[in-house]
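Just the one chain here, laid out as structure tokens, in the form predicted alone.
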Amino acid sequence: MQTKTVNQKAWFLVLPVLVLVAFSAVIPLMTVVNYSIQDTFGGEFFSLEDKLMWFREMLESQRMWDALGRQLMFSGIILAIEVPLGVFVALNMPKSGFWASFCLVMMSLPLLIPWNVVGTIWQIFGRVDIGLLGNTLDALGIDYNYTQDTFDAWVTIIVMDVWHWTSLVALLAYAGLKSIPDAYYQAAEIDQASRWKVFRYIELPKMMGVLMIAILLRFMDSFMIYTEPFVVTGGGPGNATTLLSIDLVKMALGQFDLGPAAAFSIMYFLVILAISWVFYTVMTNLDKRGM
């Protein structure tokens, strides 16, 4: 019996990627772990029983739990708005011709704008003195001030994120719709299926795969968002819009508490990993059931 020779040289093609990942991800992660188990300024590692001191301090910190609550609320609102809205936009976009290409280009424009520019645009847009939105609402007699009112600040950062990222969901949903063969629609027309049934039994199952990707991407991005809300509100008024990322940066750079900040960032990473795994598991099971 002949033994098949396996060529292992292909691993050399993967080697540059492994080196890049080591420098960009593994080494920084090990640095953070190192900071989380030592007294940074004292230059001494904690004893074995105190290795988790910074982690215990963070778990007992009401500040972290408040920031986590605000973060979960923000991500939940974002997903509840952007996913249905993106699907609705995709369903109503032209499927072919010039206007289909035009709509795709227009939908892509917000995604091309850098995050800090998005924050600056909405910061100026919402100002009462010179901003189009703020000045218009003030002229209509609506009391709007995102720098002083908590509700206005939340509405501003949510609308900003919806404007910036709904296009991503719409484009992914549109790609899923374009992959559906015309024969499915012809069969539904012969059966005189209603518009809702076409969406429920043909379009939604075919979009489920791309929607799963869209939900995962939007959750992870919204849970790690920093630049846009920081530029617009700076985490204010007070701590009303201080999300986890903003709180972490304030702790690490503002207060220079590197040990607690390192422990905070590791727990932050684990929370994102756990919730993303839950999302992925649920969406995969729904996809297998054809829902």
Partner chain sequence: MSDATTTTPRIPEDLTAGGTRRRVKVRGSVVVMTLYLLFLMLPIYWLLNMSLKTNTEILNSFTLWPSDLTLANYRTILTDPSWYMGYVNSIIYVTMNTVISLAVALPAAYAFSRYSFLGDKHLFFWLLTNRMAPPAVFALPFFQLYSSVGLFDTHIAVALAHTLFNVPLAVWILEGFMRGVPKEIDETAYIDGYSFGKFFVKIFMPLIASGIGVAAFFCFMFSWVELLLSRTLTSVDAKPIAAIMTRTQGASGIDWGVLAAAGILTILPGALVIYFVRNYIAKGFALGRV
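Next, give the form predicted together with the partner chain, keeping in mind that what was shown is the form predicted alone.
Below: the lone chain, stripped of partners and molecules.
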């Protein structure tokens, strides 16, 4: 890493970003904070006790904890599938030439589809009457209905997420693999290292940096996922697939419970903030080690 000159005038260069982000992030965030300590319908709170009422109400509400539980389960499952699968795919990708480009373009395609179209694609694909997946499963005699059955709904949104985002993990792992010099493999061949050992002691350590980014990006984005599962299941059946963001939008825009929704938002954001901090620390440490 290059050494940097101390120069306070550099602040002028970041000023535009500061102004813009202040407008599009700080002002809205202050509105949220404001709601969280006020009664939306005109009543005024005076004591600190009252001001924290919404927070207490949310912390005590089973609804939020349930949504958080479902959210953690969702993020956990998709990470457990996408990371190993992505690495596996990356290991099998062609190294160069036409087919490498072909695979790269094909794999990136799901990443560029608007999120509600991703939802629509799977909504159609899974329908028993007109979808290929639903119809095939039905023909095989498997009782599959993602709008009625909790398990089927979960399988559908997880397979959808795997379809949508595994390529991201694969692309990052692939970029990590490509940065390994040939000499490493030649040395391994001389040592007659097994395929597993090559992976364990050469490829995996070299991929660690980008893999870390992949895992944390996937964790973040799955933690705030909204559109795709909402289009497919609408949070149902019942509340079975109501993840945090879906619940929040339901509360804020659907029921207009602004106070509790704002308190919910702030706690949601604090969780993300804590995780972002871990993300940032891990990444800067990896940067320092020169990866």
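Just so it is clear, the model here is predicted, and its values are computed rather than measured. Positions refer to the first chain, counted from 1. If you superpose the two forms and keep the largest set of C-alpha atoms that fall within 1.5 Å, you have the rigid core.
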| item | value |
| --- | --- |
| Exceeds or equals 2 Å, Cα of residue 18 between the two forms, core fit | no |
| Core-aligned C-alpha movement of residue 267 between the two forms reaching 2 Å | no |
| Once the two forms are fitted on their core, CA shift of residue 276 between the two forms in Å | 4.3 |
